[in-house]
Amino acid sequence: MSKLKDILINKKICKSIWFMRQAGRYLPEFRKIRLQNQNFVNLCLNSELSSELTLQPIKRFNLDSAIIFSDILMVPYALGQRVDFIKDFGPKLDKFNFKVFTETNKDSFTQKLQPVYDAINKTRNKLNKEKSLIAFIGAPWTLLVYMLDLKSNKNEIDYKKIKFKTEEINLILNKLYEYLAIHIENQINAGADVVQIFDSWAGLIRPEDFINYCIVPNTKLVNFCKNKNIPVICFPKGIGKNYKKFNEMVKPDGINIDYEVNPNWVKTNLKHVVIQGGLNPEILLNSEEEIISNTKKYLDVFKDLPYVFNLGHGLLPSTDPDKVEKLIKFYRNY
């Protein structure tokens, strides 16, 4: 076992395991706190509770890394857009105001997110020094999808909703990059030692827009991290065979794969990068035998590569914590 930071920097072949959304609704201890804190944004801004939630899966499972309890949409919130999380629906953002967005200043942005940085600091002080503390951001394109409400009910992008010219969209993406860079640096200064970039809707980008909306923004963020010696993992979910192009052009330290790409294809095509993830979180809803057999597929394929065991998306609310524990035990004994 080694710190995630060391694996990403030195490309070590050793055991490491953590889960996306490991602090979440599948844990009874999380649900107890969530029941008493209905406003999700306010919960993310409660540094004491955010730190406690971050540490819950570490206390329960002794995972190798903690990821701060927050949300990618805290950035649009700090840029002046109202964010609500509606039960059984998900996040809903107020209509995007171009003027408010462009007039937000860096001091105001940092001040609004200071409780997140305080939570990271509190967590780092409580967390075993041998464990990594992961900060995260949403990639510019994915944030744009939420901010402009671009998704249709069919999980496609409704380009008719884009009321801005191409140059204005590029301005928004560039402005998002600036603030995401600030958010990354603030999280690292507070005590995080790794950053994960979630481009959750990268798979919905039109082929002709892929370079401009996915490759370019992610490359800028990865280069920023590398210039600051910050290990960085990218998760461009849903891009299929474009994972190869993404890896070759963006050059992250680590790349999280989703469950739609074949691990054997990944092994052949993704070079000079630490692979992370892959297992479909729905597998954890199945029998213990199915969980173990599917997990073993990934472990067998990547056994001679630097690989961090994780999922191809976040843990589902209906996941049984006992099954998570059995999976971790199997992994550690593998």
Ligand code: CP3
Given for the second form:
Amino acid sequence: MSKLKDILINKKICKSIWFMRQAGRYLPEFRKIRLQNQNFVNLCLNSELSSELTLQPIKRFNLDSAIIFSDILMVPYALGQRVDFIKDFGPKLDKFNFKVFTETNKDSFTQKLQPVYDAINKTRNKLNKEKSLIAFIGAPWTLLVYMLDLKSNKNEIDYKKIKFKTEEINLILNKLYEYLAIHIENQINAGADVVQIFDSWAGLIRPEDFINYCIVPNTKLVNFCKNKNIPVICFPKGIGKNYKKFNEMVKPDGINIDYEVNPNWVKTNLKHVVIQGGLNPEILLNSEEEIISNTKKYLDVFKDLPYVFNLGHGLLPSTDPDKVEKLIKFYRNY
Ligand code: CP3
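Next up, can you give the form predicted in complex with coproporphyrinogen III of this protein, since the form predicted on its own came first?
Full complex below, order starting with the chain above.
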């Protein structure tokens, strides 16, 4: 059994390390391949290259887990919505078409994402057995934000943009759940051994919708994983004190904390769950001393608990890989 899986299932008091966005733009070996592959979706659909990109940070840093090189927006793509990644802007999706969305069938969905599953299979065959291969999905709410383009420039939800009735939104969220469950199962069958659910925009949900848009869909996905014995980590980013409620209601095996929650508060309030992450990725842009002292803070707080070292969000493109290396070295000697 891989170490991460063992920690998540048996709550073993040992440690493990990996980074969100560990494969990506801060690595020169990634940028080289990216330069030759301008279309990001096609890069995710190139199983040979996406497997190679998945393994790049493992080869460079010998991290404990690999996360498959793909994107949460591959699901809207497979549900018939065009997805483009625009340089210096980010993802841009075509206008959501309710009819196309509801008419997609499960076979065509799996067929479109087959290269992702092939990449997982290829990667598993090359990856040391001790290391986890992490599959992931975006939570329904976070996907909805992208699919309906709900964010304003101020990083808030622009409710005027919601052109659907509540019942229709619920229908879309339920349908997304069904496809996400298929995507999880396909990734596990291809060789992944842990799943992480990214609810990156959970913090933007207004209080009266929090249960319906965050707790309910995440619980359904976690229960799906539990029924299949798939270890699952949730990352409901930006929800502050609601982390406690989330943990008590959703009951995932692991929970990734963001950099806004205090690790000591987390230690007292999040029980019966493996804690992962926390360190602000911006810290890695600072001096070595600052990186070490902030890393130490997290390791000290969680030293008597099962803890997976990671960040409070993904590595930033401007991160110096040498600083990542220094952090890992400190972690290994700790
Ligand atoms: O190493 C890894 O973590 C695995 C690969 C991974 C990517 N995206 C590759 C990627 C993972 C786990 C994701 C998840 C993802 N994608 C999330 C959830 C985590 C989070 O950041 O909150 C979200 C919201 C997305 C959507 C997305 N994809 C955005 C907003 C962007 C552009 C801005 C950014 O942060 O990079 C992407 C593009 C993307 N996904 C890149 C990579 C390596 C950069 C693509 C490039 O080279 O231009």
